[in-house]
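The form predicted on its own is given below as one chain in structure tokens.
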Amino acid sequence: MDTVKELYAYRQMIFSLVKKDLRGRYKGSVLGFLWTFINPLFQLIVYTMVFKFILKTSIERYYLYLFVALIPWIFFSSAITVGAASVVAQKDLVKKIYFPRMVIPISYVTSCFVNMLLCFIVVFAVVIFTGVGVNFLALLTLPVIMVVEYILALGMALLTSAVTVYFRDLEHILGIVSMAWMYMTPIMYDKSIVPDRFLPIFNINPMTHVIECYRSVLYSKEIPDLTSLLSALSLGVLFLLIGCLVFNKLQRHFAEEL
């Protein structure tokens, strides 16, 4: 509770760091903030060409099927890979002034989350202009899905950002883990093609349930089975608790290690 109170006292700093990260993400580039939308669109085009025209997937409206899963995955992947180096990246700030160090990974994950919300503008535009339409009752569950994913991402970012200060190789290891994790999550394909013997592994993966819920709302226009998110939420809360404990223990010597 003391940690929560301290973080609340520094809420303005979190807000400032989020705003700074969003403004500085594409600072100096010609297209600037438009890269927020261009990056996922280019990934969508590449994956669609490969899976729709080369590997010949039979999924109807594959562009939408992929897009509603790709945007949440980009947020999650960024939170655990780049987020792992967030404390190291702010080493000058850590050495100069006192503030709860947990502010750094929280602000980074939050800025990634805001970036995902902005990308969903493109998702809704695609849904509306292609005539797919939306189920407004199903949309009411979207914030719940987003919160579960945010908790999961934040828990992992707290844990990895603290450990990376002492073990810098973790940042590179997480890049490989993230790539493998993406292919073990039904983002570019349907879970129905997974052999039965591998299904238990896919069901343990919390992002499988998160992605399927996003698809239920935005692709199938159905109210998702939110009970399937319980495992993802449980793992998210577990990682959040472990991340907070590890972070609080390791942050004492951040300045010396950095």
The other form holds:
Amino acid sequence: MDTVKELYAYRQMIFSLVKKDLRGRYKGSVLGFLWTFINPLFQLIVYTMVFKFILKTSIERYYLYLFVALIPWIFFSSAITVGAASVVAQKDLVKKIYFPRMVIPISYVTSCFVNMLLCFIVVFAVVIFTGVGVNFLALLTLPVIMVVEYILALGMALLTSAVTVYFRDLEHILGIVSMAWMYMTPIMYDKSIVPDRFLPIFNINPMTHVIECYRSVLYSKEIPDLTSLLSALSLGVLFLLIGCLVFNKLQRHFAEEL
Amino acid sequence: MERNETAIEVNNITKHFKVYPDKGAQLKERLLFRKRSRFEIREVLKGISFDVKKGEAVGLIGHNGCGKSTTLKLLTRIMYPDSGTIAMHGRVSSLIELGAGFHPDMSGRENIYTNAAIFGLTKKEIDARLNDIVEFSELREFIDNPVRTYSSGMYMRLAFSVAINVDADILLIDEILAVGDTNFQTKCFNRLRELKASGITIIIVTHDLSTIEKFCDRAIWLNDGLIVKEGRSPEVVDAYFNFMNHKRIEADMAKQEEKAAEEAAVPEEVPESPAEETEEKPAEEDNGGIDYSANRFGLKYIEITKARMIGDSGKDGRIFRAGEKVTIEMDYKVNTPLDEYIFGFGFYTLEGECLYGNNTQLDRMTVKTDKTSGTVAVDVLGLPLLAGKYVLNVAVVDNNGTPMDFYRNYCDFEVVSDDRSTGYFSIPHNWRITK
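Now show the form predicted together with the partner chain, given that the preceding structure was the form predicted on its own.
Expanding to the full complex; the earlier chain stays at the top.
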């Protein structure tokens, strides 16, 4: 609990790191902040082409089906891959000055989260301009889903960022893991086509539930399945606890290992 | 605020570092070279305990690698001790790494916010201090310029101003006072005094002993990861100073012995080379031929073949403790016998200023000898010089004062002293307040 209190005291540092990260990310590039939107849009175009026109998926409005899942996924995957390197990236600070070390992964995850929120502007624009429309009641659950995903991402980032300090390969391994994870999560296809024997894997994957919740709110305009949301939440909390525990244990020797 | 409250309790802390001669943090290296990643353990702190009271200023001293900076890092919680406990009561601010997180492209003002945030201040708290910080840094006109346009002095001033305005209860300082110009340093010191007076606990690590003496109530001297002495700062500083002097003498002695051993191994070569050099020019055998500007000059009817300075160690040395009995021995060789000889010696500064000179004639002593070689010695009963480097000058002249062999710069020697007076000589004295 002391950790929480201390983190609260250092909230300004988190804000300022998030700000610095968001401002600095596309510094010097011509399109600057627009890259936040361009990147996912092009991914969307590529996947839509492949799945709609080559694999000929039968899903209606596939671009939207994919888009509402892809944006949250990009947040999650960048939170674990970029988050993993976060402590190492800030080693000058870690070695020289005291602050609760968790501030670093928290700010990275938060900055990725803010990026996702910005992308959601585009999601909503698409939803409205294509005439799909929204279900306002369902929309109310959206923040809850986002928070659940944030908890999950933070738990992962705490874990990976701490381990990366001692084991630098993890950063690269995570690139592969996150790609595999993406295909093991029903983002580009529907869970219904998954063979039964693989279902347990999908069910234990918290991102399956998170993505399905997003999809029911924004694509099917329904209130998400509560059990799905709850299982995502409980897995998220579990991840966060493990992440905190491991991080707290490992952070004691950060300054020496960096 | 109670003066007797404890601000810092350090209880028997130890810390070791693993030193990998060749560290592989990658998987491949870890697997392939399992055996190679053996490490040495370097124990930096071997169990130290101390308490610091609220409002006290304590200095940590010790030579490089004694563990004082590690102690400070443990106090700031950048690192954690392997065993033992540290309790800090109150908000800690450290002036260890100034300007942490400064971003060169951001303005001074923005950097104040970032930097202060790293110290754990909220926006509101920073807003309240912004004026003081800017005022203290004397950078008001530049505060909205990007930090990359600052000079390094301005940069440090800004960083220091933030750190010192954090309103900590405990302030940890590592070698700070190289900040800005003299004026700004004075300002920093005054500010630190104010903070101290207001009941803030301060810990300073520095090599500058005078800072410790001036500023700290107490000093802790660390050596090899253990506390050697702890107490009122002048006493500890003196003890440390003495210790360092002794250490230096020992180190220099060892070096000299090594050198002597080397020279002994290559016999008959270097030691008497100056003599040989001059002997190769025997043409200047008449009075008019003396070159008084040379390092060594004279008619060579009698020569000083070698001189030695022998201190308490009983060996020829070049480093002495003040107050030590030093015997200067001069070996001579007679080429053309004279009735009488006058031997002399002198101490000079490196700049060539004479500090003291004496000879057998001045002391009303007559040296007559019919031997062709021998040794004359003079005992300096208590070397009265202050710490520093000096030059020894030895000479032999005839009874008219005509130089026979005059070594202007026979050798340099060093004196170490606990006397911190200025000048060259140690004069016994005593201060009293008479009224």
